[in-house]
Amino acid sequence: MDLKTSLDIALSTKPEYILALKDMGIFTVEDLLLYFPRTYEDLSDSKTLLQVKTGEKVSMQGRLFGMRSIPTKNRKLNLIKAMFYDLHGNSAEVVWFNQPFVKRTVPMKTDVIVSGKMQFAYGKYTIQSPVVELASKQQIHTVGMVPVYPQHEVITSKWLRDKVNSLLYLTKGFEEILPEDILDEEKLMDKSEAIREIHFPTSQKKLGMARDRLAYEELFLLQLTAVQRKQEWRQSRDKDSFIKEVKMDVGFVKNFFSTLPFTPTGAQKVAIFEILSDFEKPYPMIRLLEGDVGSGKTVVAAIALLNAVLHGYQAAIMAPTEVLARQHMSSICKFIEVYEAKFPGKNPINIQLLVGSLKTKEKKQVQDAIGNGQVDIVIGTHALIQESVKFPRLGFVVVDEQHRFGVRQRERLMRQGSPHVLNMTATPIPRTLAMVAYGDHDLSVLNEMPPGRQPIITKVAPPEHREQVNLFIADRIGKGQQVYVICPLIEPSSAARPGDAEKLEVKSVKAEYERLHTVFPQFKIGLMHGKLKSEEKEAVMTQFKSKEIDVLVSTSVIEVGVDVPNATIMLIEGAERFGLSQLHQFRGRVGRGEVQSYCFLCTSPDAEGSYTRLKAMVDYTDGFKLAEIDLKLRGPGEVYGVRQSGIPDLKIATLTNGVLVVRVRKAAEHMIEKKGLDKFPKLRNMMVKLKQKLDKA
């Protein structure tokens, strides 16, 4: 028997046993000895009966006797009881409810650990169910750090680990993929001794070094893959690539702020800086840039694009919506005519909009001019992506929300002409998951906000509240301003069949949208959601931009970037459902006028323990931090974005440390830049593993 061992064959128990383990995605003894524990009961400390408290769960040693079944009025119920005597001869009924198995299997008069929850009622302690073993064994479920795993309707914790402690030795079978160096420099455990150290530990410093084993393991293939990546798209762009070095020319950047009618952040003035030495490389950019709805990132794109085009390069943003495509198309234009005015150049700038509402003439018009070389900036959504489309000499593409965009439609754009790339997001990111999620990128941070923005006014407000929110809603309302309303997306689990999700999605928010017409009879109410077809979407987004709309009742679809400046108010039901980092992108929608604005997290009557995690949103404004304590709370597969970045669900590591992320990122890159892969056949084989499983994402 081995690792690759079916699990019908390896373990012997009933055939439903084995149907869960596979619902459980568990098939072989590897998958298995994989499925780690998440969390532990301390039982290290042994107490007598006089030392225990009611209501704690421990383990004692002593004898049991007098084992009997009790009848009870309910036929249902089958009730065993015993008596337990600890070794100093102190006692407690113990009492099994519907477990008729133990009088055969609890053994009697001899010395056994108990571990069980104390109850004291009725003037005696009574020990409720326990775990029974024998003193003279090994002991699994009664003493020292006993694994609690995941469970399923069928399989329980204590079963597994019956399972897993008869197949550990076949961990010797799990080899060393880590190079001998990288074990040695950073003082970590064999990998077998790992596995048998995270199932059954035998001290908690070897349960943390367990921990720190497999977690470096887990970081340093995802890491490992990027860098590989990133080294990837170096040389296969430095080979194509028609691009060259460009200088950074500090006089033009001077000249672009002269321009600006406000300073740049700090944070913008690094990012411009890291994305123009970036042109003076010999292979072509990707970097991430992350930032804070508000922090200027459009800005920042403005000017790359700018430096593009003034070395003699074709240039391109695609956003996921027309709405957002159209607003990019207003304020770059803005920003390039201003500097056109005061610096024009030989030829003046030619800036086209290509989106599919674009009637066919017009559309072939603007693929033409582009094919032509006559197209400097062409701003569009998916219709930058089509075959018709050729770019003569594309040098610099933005990709706005490049979440929303599949890792095919990137590289579409990408191929003509291996240009430099920067997708840019407007969701707070923490670093150490950027390290990760998007490791093959170069990353810069917008962490600070224009001065003179005002900060949105938020407030948690429970049912008995929310009279008051309509009456301050109706008020501002009637002073010209408008407000949306998010409506919470229905969880696919709580759909009655497969697929149902939207339709319950598209009556919650359509029910909303009905009981706002009686609240607010004297107001125009629009509706948003998942259904809509996108030029609908486009149609009621423009309605509102342009106030024919007052409040716009929506699902989480409504776009991220959209400005709507006459927008001061965002209140969103059952704010308990979302996670931090959406809440904060769904509060950046307001607040882009000169008007104080307003966020109100409307909860569910059944919401009470969801006030702490919501105060988040009250305390702080910013949301690189919000997103690190939805990355606590939540872990990195919930968090938005992530899971459209391929990052697998991690089993051990966390990407809370950031000293660990940052530990393997370097280890990776020296792997990659010194040593290559070639020498370590397993490792590369688990790599290329991992790529498909991350292709498939």
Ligand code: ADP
Given for the second form:
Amino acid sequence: MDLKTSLDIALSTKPEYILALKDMGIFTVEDLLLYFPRTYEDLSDSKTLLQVKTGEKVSMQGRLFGMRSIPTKNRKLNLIKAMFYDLHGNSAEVVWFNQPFVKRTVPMKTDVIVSGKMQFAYGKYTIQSPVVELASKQQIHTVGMVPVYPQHEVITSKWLRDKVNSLLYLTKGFEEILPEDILDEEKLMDKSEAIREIHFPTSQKKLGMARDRLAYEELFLLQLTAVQRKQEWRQSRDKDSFIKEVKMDVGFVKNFFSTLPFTPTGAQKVAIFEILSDFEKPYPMIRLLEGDVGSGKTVVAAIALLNAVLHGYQAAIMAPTEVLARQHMSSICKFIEVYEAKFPGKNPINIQLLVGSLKTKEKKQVQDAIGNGQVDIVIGTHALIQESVKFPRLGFVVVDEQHRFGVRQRERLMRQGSPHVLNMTATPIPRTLAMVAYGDHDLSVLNEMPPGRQPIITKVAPPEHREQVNLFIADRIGKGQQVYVICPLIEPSSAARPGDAEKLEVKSVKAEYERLHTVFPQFKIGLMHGKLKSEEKEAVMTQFKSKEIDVLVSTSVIEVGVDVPNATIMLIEGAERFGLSQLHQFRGRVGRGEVQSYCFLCTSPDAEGSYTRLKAMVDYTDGFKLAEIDLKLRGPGEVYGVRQSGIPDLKIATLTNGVLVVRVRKAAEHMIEKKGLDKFPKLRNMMVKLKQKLDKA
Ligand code: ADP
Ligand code: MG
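What would the structure be for the form predicted in complex with the named molecule, given that what you showed me was the form predicted on its own?
Following is the full complex, with the preceding chain placed first.
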């Protein structure tokens, strides 16, 4: 028998268990041994009866006597009782419900360890349905750190402990895949030992070491894959790639800055420096520019686009929606026009918009002008990646809100001559998390806001404050301002999570849209959700922008990056249901104009428990800080924009350990760039498997 043995052979058990395991994706011994406990029950202290508190789960040594079945009227209830005496002669009754087999299996009148919950009722102590093991043999259920596995109807923790324990000797079959020097340097536990310790820890310290070991391996594989992808991108330069080494021209940067109506922030300067340095390299850049809403990404993109064009490249910027593309068109044209007015070149820079709604003839014209090289900068949507668009000298591509595009879609542009690529996102992702989720990118972070922004006033509003909030809103709209209302659901009955449908409190856009008509009969109300066609969505956004709508009721699809300076109130229904970083995204829709803006986090009646978490929104305006809190409280999948990046579920590694992530990253870079993978076939195999998994995700 070995790790590859299938479980129907390795285990003597009923077919229903084998089926349940298959259902959980567990087929072989290896799968089972890699199914890790969720947590542990600490039964390290053995107690006497006198030390035990009611309701406590305990482990005690002693003996059992007088086991008997108790006749009950209810045929469905099988009751077995016995007496337990601890080492000091104190006694308590033991009861088992519906476990007739204990009569055969529980050893009597001999030293045992029992572990179960202590109840005190009718003047006496009762131990309920305890697990009993012989004191003279190895214990796996009643002593020490007892593993608790993820809850499952059929496959219980007790069952798993028995089966895992019976196969534990096979862990020696797990091959060491980490290189010797890393194991030494990082003082990592051996893999097979780590797997044994993770199931049955011999001490807290060993458990910690086992976790470290397994976390290291998990992260190391991810980082190796990321670093390798990055290297491949650099080397994949097409033969006909148009990019060349472009020295940074400090004079140009100064000139550009002199044409701006503001002084760039330190963070913008650093990002610009990083990007222009990438242009100096003989291989294409792949960089993620992260910056909160309003941090000023557009001007960074603009100078990079200009730099590309002045060196003879064509450049493109792709946005997920037409509204966003048009917004970019107007702001980038403005930056470049002002620059050209002061520093005219030989030929004026030709900037074109390419979006789906153009007339066929117009589209054709732009496509042709791109194809014959007349267009310098094209700004557009998915329309940019249609077959009919061919760039003869594409050198630089900016993708805005890149997580909204599929990998294949982005690749379409990247494969046109391997240009430099700058992906932009308004999602503040903590650096260590970004290192994993976007490990194949270099990172530039705009972690500083332009000065002089009026902070948005944020309030948590429980149901009893709603009336007041409504009055406040009506007053603002009366003054000509606009409001967003975000709801968690589309339909009143569409349950986003099991059980939601019954809870009428969970607001849906459709019901809220109807309701608001009666609350605010004097105002125009618009509706937006993911089931609308994209043209419909665009139409609603355009109406909101042109103030034909006062209140826009929307699900979370509301466009990231849309700029409606006249919208000053963001009201979020069922706020407790959203992650902090997503709430922060919503909040970023307002506060874009001169007028004081507000964000109301309206909670459902049963949401008292979330107050502390929501309070963080009142206390912090920094998206990175909020994302970090999310990461700690709810895990990486909850940080907005991360799930879309295809980060796999991590079994052991926690990304809150920044120091570890950085160390692993360095080791992975060293491995790929200096040593190569040739001498490590096992690692390579694991990476192939991981890549398949990532591609599927
Ligand atoms: P985002 O990062 O959300 O795309 P934008 O690029 O749209 O942000 O910038 C938001 C606003 O701030 C724009 O009006 C822009 O002109 C302005 N802005 C950008 N950088 C600065 C700065 N350093 N100082 C003052 N205003 C700035
Ligand atoms: Mg933007």
